[in-house]
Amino acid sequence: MSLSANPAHFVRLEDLSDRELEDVLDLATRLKRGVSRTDLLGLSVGLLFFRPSLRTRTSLEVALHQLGGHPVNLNAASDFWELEARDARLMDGVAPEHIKDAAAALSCYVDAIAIRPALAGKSWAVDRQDEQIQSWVQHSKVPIINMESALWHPLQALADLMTLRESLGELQGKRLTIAWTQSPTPSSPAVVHSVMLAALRSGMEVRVAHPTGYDLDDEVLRQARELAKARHTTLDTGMDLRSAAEGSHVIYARSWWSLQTYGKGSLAAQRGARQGTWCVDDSVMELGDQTRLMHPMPIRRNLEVTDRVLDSKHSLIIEQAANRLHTQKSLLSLLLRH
């Protein structure tokens, strides 16, 4: 990876090659072993929110400052305004600005520019298209980081990734179960899209259990069915909770909306309503093989998963958390160091 006059931007963890990946995480365990590094120093980059964010944003504002960098806060609701993404389009709506236009000066400011883009919440044909983020990375003269999409976080894959590794050493056949849980208010499958190529492209075997009506989407099952045959490995979908807890090395807790009702809200709630218990339990998690827990937070206690299993020696849920900053540190410093 290295800055040019065409960018490196991290859209999706597929960005990163093989070789590249390994340098992030081999430099992250280097930083966490308490190496340090001035990679970034004298370089700034804008962090721009149009969602709410906790450990994304303070992961990142605290990798840049010890990497001698220096972020630009910016939120959507406070200190700027809602941005257009369409080319070619009659501007006489709620944007006053073009992400043409704001790009361009953010890119004579910045050395790299995160993300994370709105959802519009109204048809998923739409939102996977990633509009956003595509408009950015179009028109950005510095590298684009996606702090997620609708379709992927990248970021979360690469702690996920790391926490991974130090809890389980090699990846390569161990298994990893992906379970939708309860919640009222899901999120949208881009952790899982990340999770699930990130272990499969490992080489790990990944299940996903979810109630009917919760597929993931449609193309992002195809690339993985792709990977796993590539990779000789297995993905199984649509398994009950139970069934695709046993024997799992991992099970990652995550709820998220039902793609077939999305943008309907008051029938997305109802089938909600309707599925029954979905929580990782004890019960659940001895139906694994020395079963880890892992979940990428925001999490609702004893509703997606119990008090007792997120407060067990079991649990990898903090740190997760922890690899954010350290992959994120060295993300940056490979990304921008050049």
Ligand code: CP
Contents of the next structure:
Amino acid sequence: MSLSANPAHFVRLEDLSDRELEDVLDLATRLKRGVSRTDLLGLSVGLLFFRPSLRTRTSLEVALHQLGGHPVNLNAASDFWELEARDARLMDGVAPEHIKDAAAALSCYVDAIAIRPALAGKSWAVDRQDEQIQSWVQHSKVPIINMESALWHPLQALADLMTLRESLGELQGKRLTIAWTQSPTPSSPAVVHSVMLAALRSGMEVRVAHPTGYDLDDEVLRQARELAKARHTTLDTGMDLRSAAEGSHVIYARSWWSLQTYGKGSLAAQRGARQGTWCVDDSVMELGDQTRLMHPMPIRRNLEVTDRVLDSKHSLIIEQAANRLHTQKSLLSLLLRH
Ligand code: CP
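Switch from the form predicted alone to the form predicted in complex with phosphoric acid mono(formamide)ester and give that structure.
Below is the whole assembly, all chains and molecules, this chain first.
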């Protein structure tokens, strides 16, 4: 897949070649400095949310307005209904419409469709297949943009790469620690998967700290190990927080579900994890090398990361949020001008 494919879908960051990724980040930097573009004049983009969003929805709507385009915002909870993703089903269940038909119809009206699909939340083996977004890709005549599926959050990874470069300059050889944090409302590992691959692709040394039972997706880890080898860097997983933070340039905090006990929120593994110390505080930050703190938000203060760290000059979380706008404008410009 690439930006020049027809239609060009953006489901994971790896859909961009190295050259295209550089183009997106270069244009994002120019847009942030105030360059004005109206590449989307007369174009409309559907934003379909099957789960809530604060940043993704707002930054994409504003990005479209600033590029001269028009967002069509559709919330599954209030504006339409569940859609069936599986083919050849007797559709006598909850969903009154198949993605095949919804995608064909919407392709007549809009120039791209961005989707944050629902997660069934019962089986990781099922959710990890990203069936809904893959069905949209299969049936849409216009580009599909992933606004966070079970497996990937490429829009977040784009903004995070821009933020990392702004803060650290050259990323080759810099150390990024992804730190699992405690939260009663964890997320899918989508952000962490995308950021891990983006950092390895940039030659960063990546460590992942998490409690026992919170390993990332097996297949994504296999891809990450291959990438680390290809980019002559390292990946260490399953570390404790303090060992992983030692010498790190960046700590990327995020809470994610145990994939071993996915869909069974009250199991012992999750209770056990909460007993440990999985909060990023000053003592963790001080183990690193002028460590910066990143987190995609929403963030639970003093549970995942302390106020002192979040309100310090080392926190990049608002820069990350700001860069969502610039990178998404850049991506939309380059994706839709084809
Ligand atoms: N980081 C992120 O995607 O935020 P939202 O869930 O608010 O969109």
